[in-house]
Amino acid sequence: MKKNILKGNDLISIDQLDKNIILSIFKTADKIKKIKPKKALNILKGKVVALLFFEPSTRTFSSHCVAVKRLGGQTIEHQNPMQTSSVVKGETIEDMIKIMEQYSDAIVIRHPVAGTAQICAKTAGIPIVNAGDGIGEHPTQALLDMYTIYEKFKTLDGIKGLMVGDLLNGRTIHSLLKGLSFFKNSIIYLLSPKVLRLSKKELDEFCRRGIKLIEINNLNDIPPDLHFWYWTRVQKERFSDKNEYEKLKLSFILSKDLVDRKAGKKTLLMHPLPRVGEIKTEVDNDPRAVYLTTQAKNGMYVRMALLKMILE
């Protein structure tokens, strides 16, 4: 077996990985799916992982929590530390991280300010996992999204997809594009309101990495038979002008009619969630819709794989 370079290390950005490491994570997730629960409980026995979530979360918090526990570890949990920890008294993030380091073997952090996870990594002497930092990155989400696509099509080379919504502020979009750039011949169609398009700097960077990005203007421009559609919400929390948000929030809606007209028979319908009206509930029962099922559950398996590789 090749050396596990994740062991004892941080995961702040997808850029720390490469194609081989990503495939190794997928293989580990595959193995974990097949392990009997009692055997899995020995993998992180005696380990403690701190979960520090400065932003609200359903899936990312819960899947990290259950990933640790299904592997036999334990968690220290701080949801909303701005109100429930000494941060409310003025404690700095650096001091909080140094304290949590005394009690845990790794720290998973979500924070509204981009770059905070990197600051934590420089501060701590234990592994830091970035669970989303502002509009920066969300590497574990990108890995579970890629794993979901890989499971379906057995490859990430030559993948053709669609990304819709808030591409400017979408950390899941940024990390997923970075992840796909490690594989060959990806073609991604981009659909968003003009003010929420990828910045020119980001567009140029992803193209330099080898992804072919094609901006389209409306739902009718979606080409047929793509491997996946990746819908995202317009993020209210990133707007200073709430009237502007109201104008843009439902710019592109995923409906049964659109799926029937434009999706291929094997097209995966994906969303990092939460949704706030941009996917109609009528789509939920379509067998191609995986956002409430396979995609969400894969978050647990991929995070189990990562924690195993980092901590075992």
Contents of the next structure:
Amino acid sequence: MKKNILKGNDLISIDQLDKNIILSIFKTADKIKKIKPKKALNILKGKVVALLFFEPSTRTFSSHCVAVKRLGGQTIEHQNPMQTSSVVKGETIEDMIKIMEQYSDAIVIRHPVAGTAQICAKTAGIPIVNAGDGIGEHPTQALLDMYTIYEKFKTLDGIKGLMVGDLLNGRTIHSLLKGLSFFKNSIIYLLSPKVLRLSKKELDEFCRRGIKLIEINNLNDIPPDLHFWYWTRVQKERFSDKNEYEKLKLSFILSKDLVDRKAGKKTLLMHPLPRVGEIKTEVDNDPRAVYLTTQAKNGMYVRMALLKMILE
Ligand code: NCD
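Please move on to the form predicted together with ligand NCD, as the form predicted on its own is already shown.
Let us now look at the entire complex, which starts with that chain.
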């Protein structure tokens, strides 16, 4: 059997993985999905995972939580520790992590400051999973997004997609582009307000990695028959000027008319969620729309696979 290199390790950036590891996570997720785990699988029996969420979360928190529980493990849950933990009294994140290490077998952390998950990984002697660090990365989201595309098209080579919205601040975008760069011949069309484009540095970096990035200027420029459209919200919490946010937030809206005009028969309509108006609810019942269904549910299976591989 091949060595499981995730075992006992942190997951801070998708860059710690490679094509083979990603495919082995998908294989594990497939197996778990087939068992349809109504009952806990006992894989994490006796293990405790601490969930420390310093930023709001619905899916990432709940799916990690349910992933642990469906695998037979238990959780310590701190949502909003800025108000409910000793951080209020001035405790440092390093001290909090050292304490959680005494109680648990792994820590899943979300934090508003990019780089914090890395600091925690240096501090802790147990695995740290980055559940989103500011505008940095969101590696588990990229894994579930890639798994959703892989499940549909049976490959991640030669994938053509569209990414729309806040490409500058969206950590899901950053991790997804990095993840896709492990596979061959991707072409990704990018559509965002001018001030929310990927930075020049990132554009150059991704080109160097072999992804072809093509910036387009409006919805009419979307080419036909893409494998996926990945819509994102403008990240309000990253704006110091809220008027600027208001001006930009609905720059590009995914409507039924747009889907009818521009999507292919098999184009996956994706969004990491939450959406705040940029996808009209009239799109929700389209069979190609997976953001409220398959994509979100795959988050649970992929996180089960990941936690199994890190903790077994
Ligand atoms: C994303 C995040 O937190 O980065 N949400 C998520 O985890 N599914 C996207 C977002 O908040 O816009």
